[in-house]
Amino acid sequence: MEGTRISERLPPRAEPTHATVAFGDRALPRLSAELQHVELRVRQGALAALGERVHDAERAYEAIRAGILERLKLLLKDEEGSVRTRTAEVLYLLATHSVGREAMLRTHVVPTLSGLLDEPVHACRKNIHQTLKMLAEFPAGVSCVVASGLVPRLLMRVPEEQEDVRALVLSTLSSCMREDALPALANGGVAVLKEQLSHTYPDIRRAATSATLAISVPVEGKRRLCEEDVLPILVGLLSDHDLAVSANAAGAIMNTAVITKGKVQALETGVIQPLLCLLGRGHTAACANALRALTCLAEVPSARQQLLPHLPLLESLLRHPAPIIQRASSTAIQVVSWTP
């Protein structure tokens, strides 16, 4: 009769980097202990178990509530890299839910991922930066970023990063310029943004145009802008292949266009065909900033000339289905149609 024979292998589907899980209320605690740990596989195992059970709102809820953040904020400084990927994943992970942007904000978490900008682990500096961006989403956490002082730091992680990264960090920047464009204009946030615009890399266009466009509210950003020849950029990006892209673009010279020197400059390299052009893209951003931005130019008598036979074209657009695009074609079609 044979005996016994118990095999060495794992049971299937057994991953050997992740914790045990305990049961019931024993979990979260045995967890938070094994974060602990000083054994380095005992820490990955336990980040590895948190990070999947995180993903769920009720239980980030349940990992706060049994303190995990100020867990993981040590472990943004262990000496080992894999932990500190891992950790600030996890952070990302509790920011994709209100509850946890909540407790990030007040347990004071941005402090602590800000002294991480310089992180040598490529994989952990971009956790770092979703976390970054998805906190300066919602109205607390773009505060906390720019009241933190990090726009400065950002600006001069741009021109550094590789594309990945680069990209989530001027997202973060066009939302930290939506609440307040000061701190950017006071430390070269024209010059940065302007070397990115034209970058071949998608989405870094896009966040630079998007960046570009809050940092043109202000008026000192549309002098800015005037001052450092980013208008023909602009206007070459208005037939860019995103759209996104080229709305963003025509939003900044919407906003530049305010002023007089916005105005002439954007005339003198030739704005009007292109934002004529955008209009029939079938995008609805990039037209109602086309039309606003033609609405503002119009005010120069030469640019109403040259808009006078493409009323037509103004007209049709009443009947868009859009609201805001029949809204903005009628007051872009009463400036154009103007007489003294």
Second form
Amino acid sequence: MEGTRISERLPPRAEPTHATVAFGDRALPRLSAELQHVELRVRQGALAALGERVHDAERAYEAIRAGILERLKLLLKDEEGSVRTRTAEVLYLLATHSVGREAMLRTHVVPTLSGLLDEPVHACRKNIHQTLKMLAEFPAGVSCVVASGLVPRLLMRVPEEQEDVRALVLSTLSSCMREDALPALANGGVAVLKEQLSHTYPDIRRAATSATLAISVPVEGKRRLCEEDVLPILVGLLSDHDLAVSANAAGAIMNTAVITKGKVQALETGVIQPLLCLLGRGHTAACANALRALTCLAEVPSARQQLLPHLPLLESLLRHPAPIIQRASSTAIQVVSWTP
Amino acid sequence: MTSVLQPQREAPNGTYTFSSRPRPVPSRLKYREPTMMQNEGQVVYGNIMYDRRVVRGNTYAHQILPVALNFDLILILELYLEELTDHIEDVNVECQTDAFLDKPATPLFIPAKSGKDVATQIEEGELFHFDMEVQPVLEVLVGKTIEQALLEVMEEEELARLRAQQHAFQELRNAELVEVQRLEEQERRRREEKNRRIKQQRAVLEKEKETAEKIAARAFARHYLADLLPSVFTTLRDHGYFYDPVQRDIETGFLPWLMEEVSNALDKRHAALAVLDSEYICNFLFHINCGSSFR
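Give me the form predicted in complex with its partner chain now, not the form predicted alone.
Once more the chain from above appears, this time first in line as the rest of the complex follows.
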């Protein structure tokens, strides 16, 4: 850069692997034509450039209007692994915008994605699961995922996947189970979740406990949880370092304690002391779940006897700023001090 | 060495003749070969490069020429004796430059000045004002970067907000669900308890009623059956269930037998009478009587 003459060469490109993007209206048609090019490098460059563009919601909307999703669906079946990985990444970026999510549901991307669950390339599978998780986080998406019958297949994939992907699959499953837990129950969901509850990774534990919470909502789920002796593990998780894990575990216990068998089993494993500790730990969800669990357990006379000395603690929670805790603590006090 | 004298030939046009024709110097072979001995007449030409008689080296040096002593002379030549060697003495002359002395720096060649001096200089603020000019460029650069960064942060933020909202909603939903389920369960338990108690109560009532009925029935039965016994006995006696065994025995055993016998006897007599009464017998007896009367 020493001379005063302007160089004839083009300036150095920031990303040599990205395709050059044409100006204005020409950009997307050209990119979309390049996506179908025979040469591998052209396709990869076009995908990289597309991925850069799609971070912006407006550009994403333009891309969707230009019909990029059909091309991407075709590219998901490409032979080259890096192309599939990039395509899944672009789909994930599109799914972070709500226009993208709606468009993906309209163009039925979910069945195509579900065909790739057995993908050999790890990065591609990770991106696919991220996309599915993002899709499962909103109501229409969840119904679509559940309707495509993905829940049994995802359940089967849980033990086989590596840790980071496993957490994503479990999150997807917990969202699906919140919508409808019966398919998961029918396919042995409780057994699968029981193994994952005691994993070392906190992400996996968090996702597994929230899935257990969701699965314990229907009566069948509660019964299964009692039968398969999941309650001791949950009671152990109440004193976990990660507060989200403890909150979810308390929620699962609270749901299971609604049926009599659950109450009895929980009391046998000595659940009241950890729940009382959880009340003092300051996480709103954990506190609320613990209060509700105590409420359910207090239907049993022996539990009521154990809890009567702790009434002052419950009364102090009446003055908590969060209204949810106030309500929970008032019901708890009501139930504990009930006499026949 | 035999030498062949060239016959003197007369020059054809008398320009030039050799008194002694130039001829190559014949050389003597180092190793005489047997074949060579036969043809002695053949002259062997040698290479003067390898001829020992040719003087090598510097010809300006001292030469040692072989002296041919043809007559007896006593010469004292020891003083002049020199050693014959192949080595040719020569004189060495050397020349060596002195070591380099430090050369002083060459004075700068400044050509003589010619022409007019003209100078030009761009002062500080004349071409452009850097601070002002750089602003739009900087704005664009920084603006684009920040815009991109903001976009990305906003994406994350939006997603985080959505998740937080969902989380709060889920909490509420969980709370409501659990409340509903708990109350449902409570209701169910209470209802079942109530039902059980009602059933129990009903069962108790049933039992009481049954017991009362039983007692009533027993009282009535006792009363009814109070004079059962005498009436039974009377009835039985009336029907003849209490009997004297001997009398009975006589009545059932003996008397029928007696009657039977009597009847048998009577039958026999009857049969006899009948026989007697019968025509045949009458005739027979008549005949007998007649017969007997004839005798």
